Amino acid sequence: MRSITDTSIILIFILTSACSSDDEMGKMEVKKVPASFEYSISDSDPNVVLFDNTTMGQGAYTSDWDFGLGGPLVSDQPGLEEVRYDNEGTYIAKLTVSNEAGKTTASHTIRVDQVGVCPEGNCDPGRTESLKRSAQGFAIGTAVRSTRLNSTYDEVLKANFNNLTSEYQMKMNIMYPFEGNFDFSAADAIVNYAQENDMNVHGHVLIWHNATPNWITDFTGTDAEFESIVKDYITTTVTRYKGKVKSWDVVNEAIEDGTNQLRNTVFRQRMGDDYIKKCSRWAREADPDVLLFYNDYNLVFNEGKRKAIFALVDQLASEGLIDGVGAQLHIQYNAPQAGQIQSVVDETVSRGLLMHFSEIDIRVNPGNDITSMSSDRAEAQKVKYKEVVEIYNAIPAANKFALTVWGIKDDDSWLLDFWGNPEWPLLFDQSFNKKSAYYGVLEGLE
């Protein structure tokens, strides 16, 4: 028979092996939890990646983000992880989760091409999302410099564009700044990145009174003398690169704003009233195959002004002389209206010639009332370049040539010095990031 004492040592035995049990169950049920994640491409932009972290688990633990970009480990946050992968190559994002029992981690390969962020890590070659391509039976083209055709500037061209306007190194100041003393150089080099690159060039522009050197300004000899001279310069340039430039603006912005007459240049002083169809002349005979046009602005938004220059270019075709029309269109997030567009591409095609949005850019900040790009801005800029793509996809395929952004990135464009204050104009930001406005110009060629 057991004693009251032994009985006692059973039971305390008993509840302190049932303890140490539920203790080691404790230990045992904590454990590491598997890191999860799933990732998709925005809808907005090729290059963002929305990270969705799909970790589940008991307990507390942590999440941290590695997306193979370097630095330091990001803490993960409600909600997707949105993050940007401008250049192109290969990427290990991962996460990690932690607890007291360890650590896991899940990765995924980020591929990146020229396009944007591959689907599913596919770069497929036959890819098509590039201005470029993306553009049927017309070029697209934008404003370079001679210094701006390497680097990053490199990749953006060869990925997006097909023809290419000097912005100021083919007019006259630069080309012939000296009597008998052509300077060529960068031209050569545009002329000759283009064709190593497969791109068309589109010279700009043989006369222009604001790039008249000061000699010929202030040229002492006669009219016959200085005829004679400008004759010389437009052959010896139209021939030099006869085969190489595709098209040529002859002269440049000759309607006077306000009084819609021609502008009274040394040009029309010193050669009459019909210079422009003797430079014309000129440059068709030096190359019976250039396509010759004549650019102007505001054929928007002035209906005079636009009214004098179509009264120009019947001139012009009556013989011969001219091919398409440029309508800069160095225009506003909010004007002008479509149908100031449409007219003066019903003017152009109505007689047959071809059309160039020559100049394109579009000002977000016209009232200097912001000091960042806000999304609202970035935005309305999206529907105004989505817009003049559309007029000009849905002209007919005889009338196409090209549309031409007048420069790469923000804080390259003219508009700075021009009006003094901040501006974000082009498709590219000044890092070269595809802005909103890059899928808006997309979205119009579809």
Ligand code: 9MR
Second form
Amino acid sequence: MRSITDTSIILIFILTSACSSDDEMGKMEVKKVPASFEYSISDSDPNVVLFDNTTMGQGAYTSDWDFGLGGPLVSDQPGLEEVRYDNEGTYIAKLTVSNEAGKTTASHTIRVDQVGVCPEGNCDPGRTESLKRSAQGFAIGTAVRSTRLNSTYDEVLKANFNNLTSEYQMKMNIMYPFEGNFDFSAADAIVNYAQENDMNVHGHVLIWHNATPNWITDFTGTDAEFESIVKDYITTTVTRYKGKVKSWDVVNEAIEDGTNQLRNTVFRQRMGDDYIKKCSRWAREADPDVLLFYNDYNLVFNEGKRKAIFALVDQLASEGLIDGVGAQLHIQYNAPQAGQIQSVVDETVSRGLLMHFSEIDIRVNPGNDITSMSSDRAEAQKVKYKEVVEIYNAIPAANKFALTVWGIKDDDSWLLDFWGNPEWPLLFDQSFNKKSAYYGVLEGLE
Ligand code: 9MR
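Now that we've seen the form predicted on its own, could you pull up the form predicted together with the ligand?
Following is the full complex, with the preceding chain placed first.
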């Protein structure tokens, strides 16, 4: 027989041990939460890191960042943390996770070189600058030919460009050389290359008086038959590249220098003054998602022509038939002045349209007074490239589209044949070396 006292002691013992084991269980449940995070480099800015807090824990805890830049701790917010590392160096980024059980910390080493943040902290000394990685929120383009997508071109293209314009093979004389016979072989090669390498294609150009096949210029049928052929050509072409070509120049250079009137092309003669609207509408119908551009030259030098072009743009815009304006920018080391380029930008931006600097090259020998590239001209060209790019970079984000250089290396430029002067207008010399001009573009992108 147990006495009351014995029973009480046993009860007290049971209760005490029950209580103490509850306490211990409670303590065991609240564990430290192991901190963890990952990071990636922004696609649009090589100096920006995106931090992703991947910590998984139960109960209440807080996460605080130390990005290694010397500032105060930053409490974690939903979504990714975006941090810019402007200067070369090594930084330790830390995430500290705290709860009532204590703190844990995870860290990663962020290394930054002259190109930007190094992938996985690995700054390969062979890493080089890249135009496309330096451009923030818009594409960097160049003109290409299907026969120049290989070997060294391939390396330079992949490293620097993400928007391709066909220099001549997506024009009507090449894509529709004979009645009833389309030839998309070269265009396909360019579009396929772009797709394989994650680049946009800017379609250039559906209608241009200088690239019209003879059978169209000399067409002897009725105007109605002519129009139906052009409609079929535009519909077939735009439909073929639907989802693969991001944007099209619909009509190129429709305004004539001097008169500043609508150029009297066979298209105008056969289809009427509103032929550009008709062509734009057919393109829109074939691919409602494709961006439609009007593209021309001398907008910067010639104010009268600029006014005529923007009057045309307004007509197209009033019917929703245009998304952007292409200013070619075949310019010189000493002209135009920044204000003239800015005027074209202002006209475009005030209309809420996209701005494409679509065919940039900068001549250094317009007066034919040099026989080899001089260091003075190289520097002046660099300064002009930088100026052009800075003007572009300052455009509001919503109006940015792409900067396109008209070719890769100097000796490939159309300007050599066109003017007959020795000329060095592009970003790479004939051996694919980066010129001062290249670094002017990079500096302009900063
Ligand atoms: O640079 C292009 C040259 O290789 C072609 O032979 C020519 C005709 O197709 O077109 C040149 O590019 C032009 C562009 O399409 C429109 N603006 C003027 C460019 C230089 O002529």
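All values reported here derive from a predicted model rather than from experimental measurement. Residue numbers count along the first chain shown, from 1. The term rigid core refers to the most C-alpha atoms you can superpose between the two forms while keeping them within 1.5 Å.
- Remark: with the core as the superposition reference, the CA shift of Asn53 between the two forms reaches 2 Å or more.
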